[in-house]
Amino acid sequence: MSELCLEFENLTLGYSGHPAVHHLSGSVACGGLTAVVGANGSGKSTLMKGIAGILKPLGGRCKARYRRLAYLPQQSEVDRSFPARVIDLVSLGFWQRHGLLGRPTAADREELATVLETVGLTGFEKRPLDSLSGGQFQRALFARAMLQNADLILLDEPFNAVDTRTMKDLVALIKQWGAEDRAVLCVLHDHSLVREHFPQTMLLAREVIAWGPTKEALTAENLLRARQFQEAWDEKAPWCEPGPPKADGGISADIEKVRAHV
């Protein structure tokens, strides 16, 4: 059985008093590619920014067996009018050895220049953020977070704005990882992606629908079911308890009901 990188409590996170991700318990081992999936609004990025710290747990908790964490959000929430380089945003990679203010060493700046070339931006350390494309710049982000070094990887969406080769690219350096026994959590739409690269699925909806081997995860049932929550939050609603144990752990409870109204 392989290590655990990250274990879950009942954890629940949301905004303001309103949960977004619901009563999540399980575990993550080290060395496994999960795609998280779910319809906008079922609690994807959410759980992102819980794992990372940056979003406290409303209750439960979140439980780090990990010593490094890299976190990669989406392009949306970074702003790329600031006055800064490639080199500088990728160098920010170090900050956990150095901190923020540490000079790169001899072998830091070779260092720097082996990911630029892996992720394909060896010549563009001087270019500004806000000129990158959109593929470029996420290359950037990964090439930041390969210089981070750590044992678990969280991607929001990392293939927004970007092309098929990039893409391609991006997913050889998340399988590299997964090979390197790092534990890889990714944010993804693209169903037949998830299928093709990601052996575990975790499905959302607010709360977890199915969470295992991609194939199991992924079925037509489950889908259906992820996609009948509701987006909208009710500000009178009461605060939420766990319901009574489902079977299979979740995947399959309530498939005939479903099932009867399609």
Contents of the next structure:
Amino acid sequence: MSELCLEFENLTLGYSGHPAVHHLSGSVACGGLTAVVGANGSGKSTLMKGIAGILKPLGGRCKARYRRLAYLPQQSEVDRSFPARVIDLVSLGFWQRHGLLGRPTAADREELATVLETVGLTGFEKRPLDSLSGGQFQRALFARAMLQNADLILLDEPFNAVDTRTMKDLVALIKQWGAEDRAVLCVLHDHSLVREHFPQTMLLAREVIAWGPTKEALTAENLLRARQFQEAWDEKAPWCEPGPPKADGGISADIEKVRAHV
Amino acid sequence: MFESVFGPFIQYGFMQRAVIGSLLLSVSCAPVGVFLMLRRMSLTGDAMSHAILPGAALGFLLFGLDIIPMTIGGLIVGLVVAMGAGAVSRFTIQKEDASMAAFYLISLALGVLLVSWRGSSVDLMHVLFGSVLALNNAALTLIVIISLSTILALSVFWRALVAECLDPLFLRSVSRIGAPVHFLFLTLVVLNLVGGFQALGTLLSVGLMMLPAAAARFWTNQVPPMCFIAIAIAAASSLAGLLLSYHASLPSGPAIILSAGAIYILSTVAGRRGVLRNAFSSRRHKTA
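For comparison with the form predicted on its own, produce the structure of the form predicted in complex with the partner chain.
Shown next: the complete complex, the earlier chain at its head.
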């Protein structure tokens, strides 16, 4: 439990030189649920992309120690018109296990059936993707994340277009992931949901406003401070010079993955 | 009937070579076309077929009507254009359609310049339209190599190709194979176009790639059957086109592509997912 899964060292992520996540430092333990909360444009999705290695940092470092990563983006880039069935999409979750050439085994097929049952998609196996509703599609993506058997799971607003019943099912699944010692970072807007289910919260407004036990992070005062940040870019903003000198002079500003041996 | 269908292929060596060449091209071009279509890059094949012109023309100008230099020239220029366009779209904000248009236009203009600089319009016609009836052994060997390596590459990288089409962001989050597979795929496109240009010409070789794929989309909603249907359509068009060309003394390239075009029109109208089925589908529905 006490081992660190993610370490941010003065991490700055952004676009065209403007920071979206500014000088973030801190760490996430292996195992457990962390909610990432903040207004629109506060850097939540950017942080997810940074951790997933899709966005290169402008400065600082993000050290990620995981065997497998599952990332559910806010807007998945799945081509819904692609002629594929639900199982074709969900089976992509076997990628990290089988790679390019491995054949799925009988046990895999059983596992596939189990995850589809867990997310309530039994009977949808052969349905074409373009016939799924938004919520059913989201459940299929969760099923794929389950198959990935990841120890670091990034969920970016996973409950968009999801009804209450499905949301309850999916929250139960996320809590089970937490109990299985997987680290889950989940971007959410529903504060009551966060208070009820997520022990840790990171409140972002480009910079970290509060990060710690949810009760201490989501105070009225902190939420007010989070609302007051300036969302628009300031074209005339001065360059941010590093105050404290960086350990490595900022040369190796890159994602560093330390993969444990499996 | 038997005589008019099989006679030409039994009697004449050039018809045998033509049929072997075009059937082999069908097997490798059609699945490549299916993936081009599924990635919404249907016009990329067309752009690439223009782009290989300067390479083919240079080979033609330096070595005459010899398949090897023309092919190597076309291959090199095609790869440069594909890699350039692919790299611009991967590493800048520009999408691949725009970068591809830019690169192929530069290449096409160079090609026309080369041909007009030293050559006549007859030479240009030859490069542009080729002739399947003039396939020599070198060209046929080349087609065999290209189609075998295409099938091998497609079957090895099948899963990555599908994943890259279906959910590129997911593939990027679990593997670094996305970019190499994309470039490999563009290489296959160029290889198949180059393989087809002696038989069909640079402009028409893309027809055997895209028309069967586009037609197959009207018959199924799964990728593997779509590839097989596309191959069958391409093979049928090749045979029909060759026979048409033989009996009606038509140029072989256009005859093959027009046969594929006829199957495409037929599929849009009568296919399982075609116009008629849409218009006259039963309004009966189930209770759940």
